[in-house]
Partner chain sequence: MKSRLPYLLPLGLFLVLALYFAVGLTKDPKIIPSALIDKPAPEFTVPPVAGGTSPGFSTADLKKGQVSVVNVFASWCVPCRAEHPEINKLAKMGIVPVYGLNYKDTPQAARAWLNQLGDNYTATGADESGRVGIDWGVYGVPETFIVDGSGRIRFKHVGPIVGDKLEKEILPLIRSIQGTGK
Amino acid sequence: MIRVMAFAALLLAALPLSPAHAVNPDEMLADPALEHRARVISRDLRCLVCQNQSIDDSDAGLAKDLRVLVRERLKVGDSNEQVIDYVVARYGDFVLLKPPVKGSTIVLWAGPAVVALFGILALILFYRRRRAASPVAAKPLSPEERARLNKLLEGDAP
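Structure block, one chain, the form predicted together with the partner chain:
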């Protein structure tokens, strides 16, 4: 029990730790609204060097270059979509941490739902079949069985 509580305490202690961000103060834009948009965009863009981090989280050189690029595009007046399209045009869909829904990614998006559906269907079939197979009511005991049961129960009593 103490061990479980200690573990829980450890988990709780780790909760407030948010991931460190790699954005340097000198990269930030003076305009807080633009800077906020830059952060939102860079959280969705994959660092291609480290692959499983966003460019917002990564210390890689290319990630920094892309962060600066995102801010430059925003400063000249691009919309968020235009900035993202600009990067996707150069690095492809892989640069998006959340893959777009299209023909080649449909298995990715629909796969889990299809598998879950199959599972639910299998469960329903299984229980239906089991109910159909089990007899509705048990056969009543024969007089001999009842006598034997009574004897057993009495013998068991203190």
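What I would like now is the form predicted on its own, since the data block earlier showed the form predicted together with the partner chain; can you produce it?
We keep it simple here and write out only the one chain, dropping partners and molecules.
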């Protein structure tokens, strides 16, 4: 059992080391510099089908279309920023894996912190109520009370 768990841990540790690029050889540009720029841009663009994968890693058809679009824009002579602006103009800020901080994306950036704060507040309230509902420890009996209890238990009650 320990060997299986060690193998699984080793396999999980090695997963991030093996990149899962979905770029097909027929999509790649002949110019290595342009191809490198296309890969850099593709790593920052979100696959609209797979949600949290870049188009560089996604096997979805739409991701392939976006990779081809990025390469076409680079062949035309666009800069990296112009390519990204073009894609954002068509699909919105959602297509960026790291959307900019602005009014329309503030929920994306502040949402997790707000949810975490509500979670912490809920935990604090839960433990306060739990502590208040727990029974109070009984005080020990005084000698007079103990003597009266003994009389009651012996049946000599007045």
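If you superpose the two forms and keep the largest set of C-alpha atoms that fall within 1.5 Å, you have the rigid core. Residue numbers count along the first chain shown, from 1. Remember, it's a predicted structure, so these values are computed and weren't measured experimentally.
A displacement of less than 2 angstroms separates the C-alpha positions of residue 89 between the two forms, with the rigid core held in common. Taking the core as reference, the C-alpha deviation of residue 121 between the two forms is 17.3 Å.
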